[in-house]
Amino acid sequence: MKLPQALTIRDLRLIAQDKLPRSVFGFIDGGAHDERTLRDNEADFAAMRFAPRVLVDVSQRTQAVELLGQKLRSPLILGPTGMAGLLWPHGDLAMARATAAAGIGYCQSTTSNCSIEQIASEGRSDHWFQLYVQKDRGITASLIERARLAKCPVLVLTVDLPLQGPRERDVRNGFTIPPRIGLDNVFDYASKLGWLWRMANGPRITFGNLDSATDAKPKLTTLTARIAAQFDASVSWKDLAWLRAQWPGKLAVKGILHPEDARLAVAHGVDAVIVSNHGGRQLDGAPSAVSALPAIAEAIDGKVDIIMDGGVRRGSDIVKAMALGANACIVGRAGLYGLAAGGQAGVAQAISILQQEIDITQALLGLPDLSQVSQRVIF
C-alpha cells in the first residue's frame, strides 16, 4: 500500500516519527554527542552544486551498475542496520524482499533480528552480510561460515566500532532493548497503538544471528549485554588479514575515512572500501562521508570499488557521490524510515523515491548512462 502523503524521504521520516515511540524513533534517527557529524552528512551534500549540460539526448536512460560481481538496477544498497524488527515485525525480511523486488542491494547486519539463514531462505538469496569481529573469534568464525553456506556473495567488515559511540539522545529518551514502558513514557507509548499492536502480535524480538551462539534462549536483556561485551577494541589489521584468508567471496571494509587506511585496506586484499562514519553515530566531529570521499577515491585510484555511506536523503545525493568517485551508495536511515512508516511497502516506496530522483537528476544533467558520471557534473 503506497503512502500518498510521502513524496520524499523526509516525508517518510515524519510519518515514522509519528508512528514510533519517541525513544525508538530516536534510536534510528540520532547520532553521537552533539550530532554534528550526523548533520554534516546531509549538509555537505546540500552545499554541492550541479553543472548541467543541455542539448543531450536523454530519451533513453539507465542507472544500472555492476558492483562486486552483482548487477544492480540502481547504485543503491540498503543496510546494514540492526534491530529493524523494533520498527516493524519481520523488518529485516521486509527490507530484503523490497530490495530484491527493486533490483538493488541489501546488506544484513550482524545485529539484525532475523538470522542469515532466514534472509537467505525467506527474503533473498544473494544478500550481503555485515560482520563485527567478536572477542570470541569462534563466534566470528561461525558467522563467516554461516554466511558462506548461505551463499552470501559479499562480506562487509565494519571497522569503526571498537567501542560503541556515545548516543546521548538514546540516554535522554530512556531507550533500552527491549523497550521499557514506565511512568516517564507511558503516555508516549500509549499514543502509538498501531506500533504496540504490531509488536505484541509479531515475532519475539531477538538477535537472530547471535542468540544461537548458545543452546539456551536467553532473555533479550541478557543477550544485549552479552553482545555489548563482545565488542573488541583490540581488532587490528592482522584481523583483516585473517578474515581475508577465511573468506572466499568478495570482501568490503566499512568505516574508512582516511586515505591511508584506504590504501592499507587495498593492500590487505579487499574488493571494496566503504567510506562511512557510521551515520554519525560513532565519532562526533569526524568528517562527513561525502567530504572524505574525493581523497579516498584519489588514493585508491580505481583499484577496487568504492561505496559511500552516510547522509543520502535524495537520489541526487547518490549522483553527487558517484561524481566524486563512488560506484554506489549504502542507504541506512532512508530505508528504516520507510519500514517504520509502512513495512515492506514503505521500504519499497523509499527505494522508488530515490530511483525516481536519480532518474530525473541524470536526465537534467544530460547524462543518459549514470555509470559514465564524472566530476564534470559538479561545479
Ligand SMILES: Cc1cc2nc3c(=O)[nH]c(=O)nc-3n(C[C@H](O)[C@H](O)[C@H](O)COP(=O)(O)O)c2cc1C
Second form
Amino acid sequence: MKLPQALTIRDLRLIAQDKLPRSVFGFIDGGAHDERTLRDNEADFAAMRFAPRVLVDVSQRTQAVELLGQKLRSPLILGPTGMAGLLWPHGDLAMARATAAAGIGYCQSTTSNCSIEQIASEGRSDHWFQLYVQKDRGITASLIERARLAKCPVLVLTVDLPLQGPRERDVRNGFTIPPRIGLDNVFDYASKLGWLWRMANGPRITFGNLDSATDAKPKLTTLTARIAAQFDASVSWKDLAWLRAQWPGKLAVKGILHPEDARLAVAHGVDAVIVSNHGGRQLDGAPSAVSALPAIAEAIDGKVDIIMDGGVRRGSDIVKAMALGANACIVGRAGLYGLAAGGQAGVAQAISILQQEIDITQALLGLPDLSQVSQRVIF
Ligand SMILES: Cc1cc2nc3c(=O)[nH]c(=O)nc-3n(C[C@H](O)[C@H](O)[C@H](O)COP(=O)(O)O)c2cc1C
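If the structure you just shared is the form predicted alone, then what does the corresponding form predicted together with the named molecule look like?
Time for the whole complex; same chain goes first.
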C-alpha cells in the first residue's frame, strides 16, 4: 500500500512519528547527549553545493554499482538497525524483502529481532551480517559461524559502541524493551491503536540472534543495561586480526572517523571501511560523517571500498557522498521511518524515493553513469 502523502523521507518521518508511541519514535529518531552530531550529519550535507555541467547526453542513465562483489541497482544499503520489530511485526524481514526487490543491499544487526537463519530462509539469501563482539566469546564465535552457514557474503564489525551512547530522549521517555505501558504514558499509547494492534498480533519481541527460542518471557530492560552486560568493551585491533583470520568472506569495519584508523583497518585486511558516527547516537561532538569522508578517502587511496552513513535523507546526499569518495551509502533512519509508516511497502517507498532522487540529481548534474562521479560535481 503506497502512502500517497509521502513524497520525501521527511514526510515518512512525520508519518512514523504519528504512528509510533513517543518512546519508540524517540528511540529511532534520537541521538546522543545534545544531538549535535546527529544534526551536523544532515546540516553538513545540506551546506554542500553542486557544480552542474550542461549539454551532456543524459537520456540513458545508470546508478548501478558493484560493491564487495555484489551488483547493486543503486549505491545503497539498508543499514544494520536493532529492534526493527518494535516498529512493525517482523520488521527485519520486511527490510530484507523490500531491499531484495529493489536490488539494493541489506545488513542485518546483531540486535535484530529476527534470527540470521530466518532472514536467509524467508527474507533474502545474500544479506550482510553486522557483528557486535559479545563478552562471551563462545556466543561471538557462534554468531560468526551462523553467518557463514547462512552464506552471508559480508560481515560488518561495528567498532564505535564499546558502551551504548547516552541517549537522553530514551531515559526521559522511559524507553524499555519490550516497551512498558504505565500511568505516565497510557494516553500516548491509547492514541496509537494501529501500532498496538499490530504489536499485539505480531511475534514476541526477542533478540533473535542472542535469546534462545526456549527462553522464558524476557525481562523488561533498557538497551543500555543489556549492552553493558553483554557487549565487550575490551575489543581492540587484535580482535580485528582474529576476526580476519576466522571470516572467509568480505569483511567491513563500521564506525571509522579518523584517517589513521582507516589506514590501520586496511593494514588489518578489511575489504571495506564504513565511515560512520552511528547516526549521531554514540559520541556527541564527533564530526559529521560527510565531513570526515574526504580525509579518509585520501588515506585509503582506492585500496578498499568506502561506505559512508549518517544523515542521508535525500538521494542527492548519496551523490554528494560519492563525489567525496564513497562507493555507496548506508541509510538507517530513512528505512526505519518507512518501516514504521507502512511496513514492507513503506520501506519500498523510502528506497524508491531515494532512487528517484539520485536519478534526477545525476541527470541535472550531467552525469549519465553515477559510478563515474568525482569531486568535480561539487563546488
Ligand atoms: C534505531 C537504530 C538502531 C541502530 N542499530 C544499529 C546496530 O544494531 N548496529 C549498528 O552497527 N548500527 C546501528 N545503528 C546505526 C546505523 O547502522 C547507521 O550507522 C545510522 O543509522 C546512519 O545514520 P542515519 O540514521 O542518519 O542514516 C542504528 C541506528 C538506529 C537509528
